Structures are given as C-alpha cells and as structure tokens.
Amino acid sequence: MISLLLIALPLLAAAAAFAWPGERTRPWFLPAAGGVHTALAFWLLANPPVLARDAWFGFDPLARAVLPMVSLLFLVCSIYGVSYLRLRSERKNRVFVTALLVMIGLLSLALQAQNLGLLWVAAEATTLVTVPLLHFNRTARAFEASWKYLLVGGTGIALSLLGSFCLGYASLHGGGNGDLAFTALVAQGASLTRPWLITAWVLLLAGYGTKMGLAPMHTWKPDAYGEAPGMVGALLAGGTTTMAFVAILRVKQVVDAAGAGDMTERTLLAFGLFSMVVAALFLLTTKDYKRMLAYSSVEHMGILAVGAALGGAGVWAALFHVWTNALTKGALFLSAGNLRRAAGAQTSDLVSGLAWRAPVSARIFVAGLFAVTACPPFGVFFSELKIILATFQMDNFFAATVFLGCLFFAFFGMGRLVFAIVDGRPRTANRPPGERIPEQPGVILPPLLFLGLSLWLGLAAPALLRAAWTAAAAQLPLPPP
C-alpha cells in the first residue's frame, strides 16, 4: 500500500497544483509532496515490504537501493524551487509545478516496475512530461533543446519498445507464454531463445542507454542540461538517468539468467569506457559551464556501466555511486543555475570573476567540482575507488588504466573551466561591472545541503544503505567467469 502511495501521492498533488489558482503559493506543493514522499520512501527503506510474486510493481531490493535517493533529490530540489520560482515570477508556474510532481510520480512507478511493459510505459511518460520543463525559459535554444530531447529520447524509447517485443518473443519461442514480468523471464532463464535474447539486449541497452546518456547516444544531454533550469538538470542527472540504469540492470538480470552474462559484461564495459573517453575529450574543450555538467554526467553514466559490468562487487559500488553522483550533481546544477542568473551568460568567453559577483554560489560550485571529480573525503571518491578495486579483482588492468586516465583528464578539463569563470576580474555579458547579486538563503541552502550529504556518504554511509545495496546486488545474477 505504501509503495502505491509513492506513485499516487505526487500525481494527486499534481492535479491539486494544476487546479490551484495562486501563482505565488502553488510552488509550495513541491516541498509538501516531496517531504511526504521522502518520509514514505525512507520508511520503506527501513521496513522493506514482502513483494508478491505476481505484483506489477513494488518496493523490491533494487527499488529500495535507489528510490529513497531519487525522493531525497526531489525534496531538496523542490525546496530550492520555491525560491527559484519566486525569482522567476515573470514566468507562469502552473505547468512547471505540475510537470515536476508528475515526473516524481512516474519515476517512482518506473523504479518499482516489475514488468518490462509497465517499465516502458513509465519511461515513455517521463520523457513526455520532461519536455515542458526543458522549455521553461522559452528561448530559441530552449526550444531546440526540448525538441532534440524529445526526438533523441523518443528514438531511445522506440528501441526499448522493440527490444521488449523481442524479449517477449524469446519467451514465446522458448516455450513460455510471453510474460514480460521480470520474475517470469528470470525463471524461464536458459529456455529463452538465444538469437531473440541477444537482439533484445542490444535494443534495450541502446534504448535505455539513450535515456541514461551513454555515448554515443548522449547527444541530447549537452543541449538539455545547458538550457534547462538548474533544478530540472539535477533531476534529469540524478532521477531520469537512475531510472534508465535500473532498467538496464533489470534486463541484465534476465539475460544473465539465460546464461549470456559474458555478453552483458563485455557490452556494458565497452559502452562504459567509451562514454568516459568521449566525456573526457569534450570536457577538455568545452567553454560552457552548464554543458560541462552534461559531459560530466556522460562520464559518470559510463562509470555506472563499468561497475554494472563487474558483477557483485561492481554492482554494489555502482549503486553506491548512484547516490554519491546524484547528490553531488544536485549541488553543482543548483549552484550553476545561481551563477547563470548572476552572470547572464554561461561561457568562459563572456564570464569571469564570479567569486566576486556571486561569492557563495561560486564557492559551492568549486567545492562541487572537487566532489564530483572524486576528491576525498566526498562520497564520489569512495564509490569510484570501489569500482576501481572491482576492476583489479577481475584482473582487468586495461579497464582500470582507461578508467583512471579518464578521471585525470576530466578533472583537468573541469578545473580549467571552473576556475576560468570563478577567478579574475568580474566580467559578464549582460551585467554592469562589479555588480554583486543578492544570494537568498532559499537558493543557497539546498546546494549546501547536497554537498553535506555527499560528504556524509563519503565519511559515514549508514549501515542501512549498505545493506540495501548488498541486497540489490545479490538480486542480480553474477556474470560467469
């Protein structure tokens, strides 16, 4: 029942927010619904329910490992959203607030889905509801980003649908009844027809890899992250991509159970390392600090794919990294949004000296740089360290070398850009020289909270979370040696 509330509550709040007449008070629906949603998610984390075998959705170990993080991410972003929408009072917020609430409801459904068809429906609906969020600024570039997200994301979703059909046919051709429930597909295991199984894996990996932002299917990310409001970018980087990663893990569970674990290991490792290389190269050249966050997200999605390819210890580390990356990205996206409003531009050709113009946000952004590039004692350092150790345990020294090299170049590229816009004489495209921008507590405290949470996970990740990651990793069969 509580797992159903995680889906129904945000949708009911969305309907109420859409009907609410007050522009100034409507944003308060976000933290109100987010607070209750987070309380329910963490209650289920501490008291996991028993999932019925034939359930279409439920709070299983994999949902337990990631859904509380997505809920917490939404709550902190929604607190930020109240002040943000007050600052952006020239924009009507009815559609924006409603779409955000529908988004968290759909993410809750997708992360709990126990049927491949239901998962696809939730992922498709999430794609559609994200479009008005990307178009909130209503500029020509935001319009272009919205269409690119819709077209590229829609292509990925179409591939996922075709892959779902292929997996169903693999079940039918193998003597099953075509049931797309994950428990039924795993139980059928080795009887799934191999050619259709392989085709399904390729299509589903490409489809959900597009939503996740793995290279070369990442092309929607720079435009979408560059033009979206900061809180929307944070939810995309920590929520939507997590949904896609969980979808890949669930399909991997089926393919591994059919005896094709070697294939999933090789393909995930290849996509993961390739994504890290592509991201590192772009990070060395980009001049746009919001697009920089998009390429950083591509890198970290590659890190998740590498972890998932390494079996039990790697999956555990990847689930740990889901938390550390999402919370750290939250700090970066929210502070980047503050800097964008302060500067009126977002490239190093037009912006410098933000440490003077928006001193608190600039310092949070610099701290976020060190956090996301795996500097201790932030959580990303420890999650990436565990993935590297897993590569050594698998004796994959090539993967470890590429992994470490990409981390070095990513740090160099991001550091180059961040300090270029923070240091120096105050200079922006659309602001008087030397003007300081008032930084309200409502837009400063949420990114600070994200940084504190990232630090907390690095220094003292609670035993309850570790147990949840362990249970989720145990749910997924290991690839054969």
Second form
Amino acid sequence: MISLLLIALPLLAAAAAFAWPGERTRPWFLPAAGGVHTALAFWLLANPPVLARDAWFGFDPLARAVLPMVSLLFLVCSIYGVSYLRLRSERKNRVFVTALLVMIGLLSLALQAQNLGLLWVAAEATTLVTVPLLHFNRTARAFEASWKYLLVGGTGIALSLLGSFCLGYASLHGGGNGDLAFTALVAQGASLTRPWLITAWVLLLAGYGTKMGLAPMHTWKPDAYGEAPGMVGALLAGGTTTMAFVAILRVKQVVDAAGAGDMTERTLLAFGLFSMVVAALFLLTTKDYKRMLAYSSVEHMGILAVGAALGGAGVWAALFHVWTNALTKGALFLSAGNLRRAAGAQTSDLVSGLAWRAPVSARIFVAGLFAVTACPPFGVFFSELKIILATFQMDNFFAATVFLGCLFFAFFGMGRLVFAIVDGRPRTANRPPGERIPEQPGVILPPLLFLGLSLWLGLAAPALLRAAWTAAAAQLPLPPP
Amino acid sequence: MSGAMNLLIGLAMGFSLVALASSRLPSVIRAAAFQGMILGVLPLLLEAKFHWLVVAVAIGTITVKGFVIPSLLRRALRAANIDREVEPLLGFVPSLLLGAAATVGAAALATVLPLRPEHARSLLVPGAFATVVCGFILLIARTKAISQVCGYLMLENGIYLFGLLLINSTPLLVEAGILLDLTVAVFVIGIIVDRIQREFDTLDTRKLNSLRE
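Form predicted alone done; form predicted together with its partner chain now:
The complete assembly is shown below, putting the previous chain first.
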C-alpha cells in the first residue's frame, strides 16, 4: 500500500502543481511532496513489507537498498529548487515543477517494478519527462542538449525494449509462457533459450547502459549535464542513472539464474573499465566545469558496473557506492549551479577566481571535489575501497590496476580544472570585476547538507542501511568460485 | 494466412529500402507511414479469431503510425519551411547497399536463432531485425532532423514487428503502454524539431555542434 503511495503521491502532487495558479508559491509543492516521500521511503526501509509473488511492483530488497537514497536526493534538491526558482523568477515554473514531481513518481515506479515490461514503460516515461527539465533555460545550447538527449536516450530505450522482447521470446521458446515478471523469469532459469538470452542481454545492457551513461553510450551526458540546471543534473546523475543500474542488476539476476553468469560478469567488467578509462581521459582535457561533472558521472557509473561484475561483496559495495556517489554529486551539482550563476560562464577560459566572488559555493565545490575523488573520510572513499577489496578477493589484479590508475588520473584532471576556476584573479563573463554575488542560505544549505550526508555515510553508515544492502546483494546469486 | 503475412512483412521491408533511397523528405515520411500502416494490419492476420482488443490495437496502430505521426512530421516540415532535399551524410546508393546487406544479414541471423515451430516459416524475425537496422542507418546517415525522426520511427516499427511474436503472451497492458509511450516520444521529438527550427532557422543537425570537447 505504502509502496503504491510512493508512486501515486508525487503524481498527484504533480497534477495539483500543474493546476496551481500561484507562480511564486508553486515551487513549495516540491519540498512538501519530497518530504512526505522521503518519510514514507525511510519508514519502508525500517519496516520492509512482504511482497506478493505476482505483484507488478513492490518494495523488494533491491528497491529498499536504493529508493530511500533517491527520495532523500530529491528532497534536498527540492529545497534548493524553491530558492533556485525564486532566483529565476523570469522563467515560468509550471512545467518545470510538474515534470520534476512526475519524474520522482516514475523513478519510484521503475525502482520498484517487478516486471520487465513495466520497468521499461517507467524508464521510457522518465526519459520523456526529463526533456522539459533539460530545456528549462531555453537557450540554443539547451535545445541542442535536449535534442541529443532524446535521440540518444530514445534509441537506447528502444534497444532495451527490443531486448525485453527477446527475453520474452527466450521464455516462450524455452517452454515458458513469455511472462516478463522477474520472479517468473528467474524461476524458469536454465530453460530460457540460450541464443535468445544472450541477444537479450546484449540489447538490454546497451539500452539501459545508455540511460546509465556507460561509455561508449555516454555521449548525451556531457551535453545534458552541461546545460541542465544544477538540480536537474543532480537528479539525473543520482536518480535516473540509479534506475538504469537497478534495471541492469535485475536483468543480470535473470541471466545469471539461466547459467550465463560468466558472460554478464565479463561484459559488465569490460564496460565498467572502459567507461573509467574514457572518463579519465576526458577529465584530463575538459575545460568546462559542468561537463566535468558529467565525465565524473561516467567514471562512477563505470565503478558501479565493475562492482556489479564482481558479484557478492562487489554488489554490496556497488549499492553502497550508489548512495555515496549520488549524494556527493548532489553537493557538486548544486554548488556548480551557484558558481555558474555567479560567473555567467562555465569554462576555465572565461572564469577564474570564484573563491573570491562566490566564496561559500566555491568552498563547497572544492570540498565536493575531494569527496568525489575518494578522499577519506567521505563516503566515496569507503565504497570504492570495498570495490577494490572485492577485486583483490577475486584475484583480478588487472581490473584493480586499471581501476586505481583511472582514479588517479580522474583526481588529477578534476583537481586541475577546479583549482583553475576557483583560484586566481576574479574574472567572469557577465559581471564587472569587483562585484560579489550575494549567496542566499537557500542555495548554500542544500549542497552543505549533501556534503554532510556524504561524510555521515563514510564515518557512520547506519546498520539498517548496511542490512538493506546485504539483503539486496543476497538476492543476486553469487558467482561460481 | 502465413503467406499473406509474409507478403506484408516483405512489403514493409521494401518500404525501409524505399526510405533509404528517397532523396526528398515527403517521400521518406510517406514510406515510414505506409510501413506503419502495414504493421497495423498484421495483428489481425496473426489472430485466428477476432478479439476486440486486437482490433483496437490494430486500429490504434494504423491511426497513429499511418496518419497522426506523418501529419505531425509534415506539419513540422511546413512550419519550418525547409528545403525538401534530404542531404545525406552517406550517399543514397551506399545506404541502399548497406540496407540490402542488413536485410540479408538479418535473414542469416534469423536462421541462427532458434524459433518456435509456428514462427519458423514466418518472416517476422528477419523482418524485424532488418527494419531496425535500416532505421538505424537512416538515423545516423542523414543530417536533417525530420529524416532522423523517420529513422527513429522505422526503428520503432522494427521493434513493434518483433513484439508481434509475443502478442499472445504479454498482457495487452504492456502492449498498450508501449504504443502510447512510443507515440509520445515521437510527438515530443516533433515539438523539439519545431523549437530547433525557431532557434536555428534550419533543421540541419550538423549545426548542432557547439557542445563538444
């Protein structure tokens, strides 16, 4: 019942926000819905419900392990959103607020979906509802970003539908009834026809990998994250990608149950390491600090894929990393949004000395840099450490070497750019030198809160969360020794 | 029954090649529309007895793929007042040859993949894969936004064709949701095309190149 509320409540709030007449008061729907949503999600985290066997959706262990994070991410972003939309009062916010609320409702549906078809419908709808969010600034560059997002993301989502059909046919051909419910597919196990199963895995990995932003299907990401408002970037990097990762985990569970676990692990490891290498190379050269966050996201999606490929302890660490990465990225995206407004440009060619012009946001951005590049005691350090330990446990020293090398280059590349824009003589594109930007608490406290959450996860991840990750990792079968 | 079906699927595959070979946007749109209408008829042939849901799916598909989306695309074409030439990145003959090769490849792939006895003599699987690949070629080998949308439409058509294999087993809820979603996807693409036009006064996606490293 409550799992239905998680989906229905934001959708109802979206309808109400759409009908609401007051332009200035409408943004308050975001934190109101976000607050109730988070409370419900954490209540379910503490009191996991028993799932009916034939349910279309429900708060199963995997949803329990990640949905509260998405909820929390949305809540903090929505607090930021109220101040942000007040700062941007020249833009109408009806579509923006509605689309955000629909997005969190659809994400709750996708994360809880127990049926591959339903999961696909939710993922497709999430893709569509993101377009007006990317489009918020209505500049030529925002149009270009939305167009590429829709074309690349739409193709990816089309491939994942084809993959879902192939999995259905694998079941039908193997003597099943073509039911796309995950429990039915797992139960059918080895009787799924092998060639169709492999085709399905390739297509689904390519499709949901596009949504997740694994290289080489990541090309929409820098454009979208570069042009979207900061809070939308945070929700894409922490919410939509998490949805795609969970989709891949659920499909992997089916393919593993059918006895093709070796293949899923090899392909995920290859995609993961390749994403990390590509991201590290681009991080060394990019001059745009918002696009930098996109490449950092590609890198962390690679880390998640590597974790998932390692099975058992690796999956546990990957779920931990889903939390630490998304919340740390939240701090980075929101402070980057503040810096973008203060500077009027987003490349190191045009901007420097932001530590003077927007001191608090710049400090948060620097702290976020250290947090996301895995400096202790932030959460990312511990989750990445667990993944590296898992590679050693599997005696995969090649993966460990590439992993550590990419982390080093990513740190180097990001550090270079962040200090280039933060240090130096104040220089911006849009304001006379010597003018300081007032930084309201409404846009400062949310990224600080994210940094605090990242620290909290690193220093004292609560036992309840650890138990949730353990339960979810146990749901996925362990790799053969 | 299966003879008539194979004929129609063959026709649909032919329209993919027509779209690849067309040098004018209206004929690309027309090819995609005809292909969509043919696909709409197929569920009626597939079912032995007339079930009202199947009829509804067929009518919905024909209306949307055959009329609604093409008219949206034509409207975008008129509103943008653009030159109707296609401007390929890859020439017509090479793309046609690629499309033909893809069709042969799809037929070869379909013989490798095991099929249920009732599908063994049907062109559904090769038709689906060939249409998907032709859609892909159209998507990446053309520069104008409208022809890219047509490519996406053909990609969708191929997937729909494949979905027919499962029409008896997947609940129609999923089928209907899929149809709705894909329609809205193209609808939104259409709106964006409109916006791009206003911003750039052209539908040439080669001009969309300010975001790069």
